[in-house]
Partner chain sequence: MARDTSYRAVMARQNEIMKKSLGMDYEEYVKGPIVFDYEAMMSGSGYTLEKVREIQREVGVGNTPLLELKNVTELVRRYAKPGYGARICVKDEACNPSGSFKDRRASVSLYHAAKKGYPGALAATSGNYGAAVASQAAMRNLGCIIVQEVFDSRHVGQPEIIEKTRKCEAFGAEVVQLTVGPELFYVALLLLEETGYFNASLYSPYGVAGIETLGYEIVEQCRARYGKDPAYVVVTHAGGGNVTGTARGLRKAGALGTKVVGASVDLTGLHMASDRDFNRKSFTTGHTGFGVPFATWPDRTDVPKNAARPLRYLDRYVTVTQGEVFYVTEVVATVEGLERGPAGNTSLAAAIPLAAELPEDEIVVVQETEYTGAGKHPQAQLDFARRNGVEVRRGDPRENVPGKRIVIPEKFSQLHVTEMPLDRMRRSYIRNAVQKNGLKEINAEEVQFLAEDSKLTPEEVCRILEELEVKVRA
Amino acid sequence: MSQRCAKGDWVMIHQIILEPHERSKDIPEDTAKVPLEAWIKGWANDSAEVGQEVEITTPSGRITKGRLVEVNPGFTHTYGPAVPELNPIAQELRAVLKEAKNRG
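Structure for the chain I just gave, only that chain, in the form predicted alone, please.
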């Protein structure tokens, strides 16, 4: 089953920015062995199937091309696990602000 985007769909593309032989000689050896890659989100300027090249317009207005890897990609970033020491800060801050408001 193939996935297809239509013009205007939110998509993610993949690009090879630099092949290993094009990379700087001043980077670590293990890094120099692999290509420099980018995954970029934007709106498709044409229809395409996953795996095909497609041109997109990014949220900043830049137009670029790459291999379509996902249609309607989500956001998967995280700020990591909760830090227990930070949990009481919101309640403490509310108390301080309430006290300052009552004084003022």
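Can you return the structure of this protein in the form predicted in complex with the partner chain rather than the form predicted alone?
Here you get just the chain by itself.
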């Protein structure tokens, strides 16, 4: 993974939107202790190192600034491993349906 972006690269930045003391008063204790953070993607307006502040232009055309966290950010979410609790359900119910059909 590249540690540096060039102007025009697709990147992700991080911003602190509200520090804990700036947050809404109507939130649970655990949430009130942490800042409200944001991650936004767009095209870098300058070159920068990961960790440095950089300005981006977002897909909606907005210009905003934040700490560079990733160059060419992608997605790694998956379908996950097989779940043994779900795995046998098909066989169980198909057997029931087959039996129902045989009985007519």
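Positions refer to the first chain, counted from 1. Keep in mind the model is a prediction, meaning the values are calculated, not measured. Only the largest set of C-alpha atoms that superpose within 1.5 Å between the two forms is called the rigid core.
> Quick check: Val96 between these two forms - does its CA shift reach 2 Å or more after fitting the rigid core?
Yes, because once the rigid core is superposed, the C-alpha of Val96 moves 2 Å or more between these two forms.
> Indicate whether Pro20 shows a C-alpha shift of 2 Å or more between these two forms, with the rigid core used for the fit.
No, Pro20 moves less than 2 Å.
> Quick one: core overlaid, is Ser60 moving 2 Å or more at the Cα between these two forms?
It does not reach a 2 Å shift.
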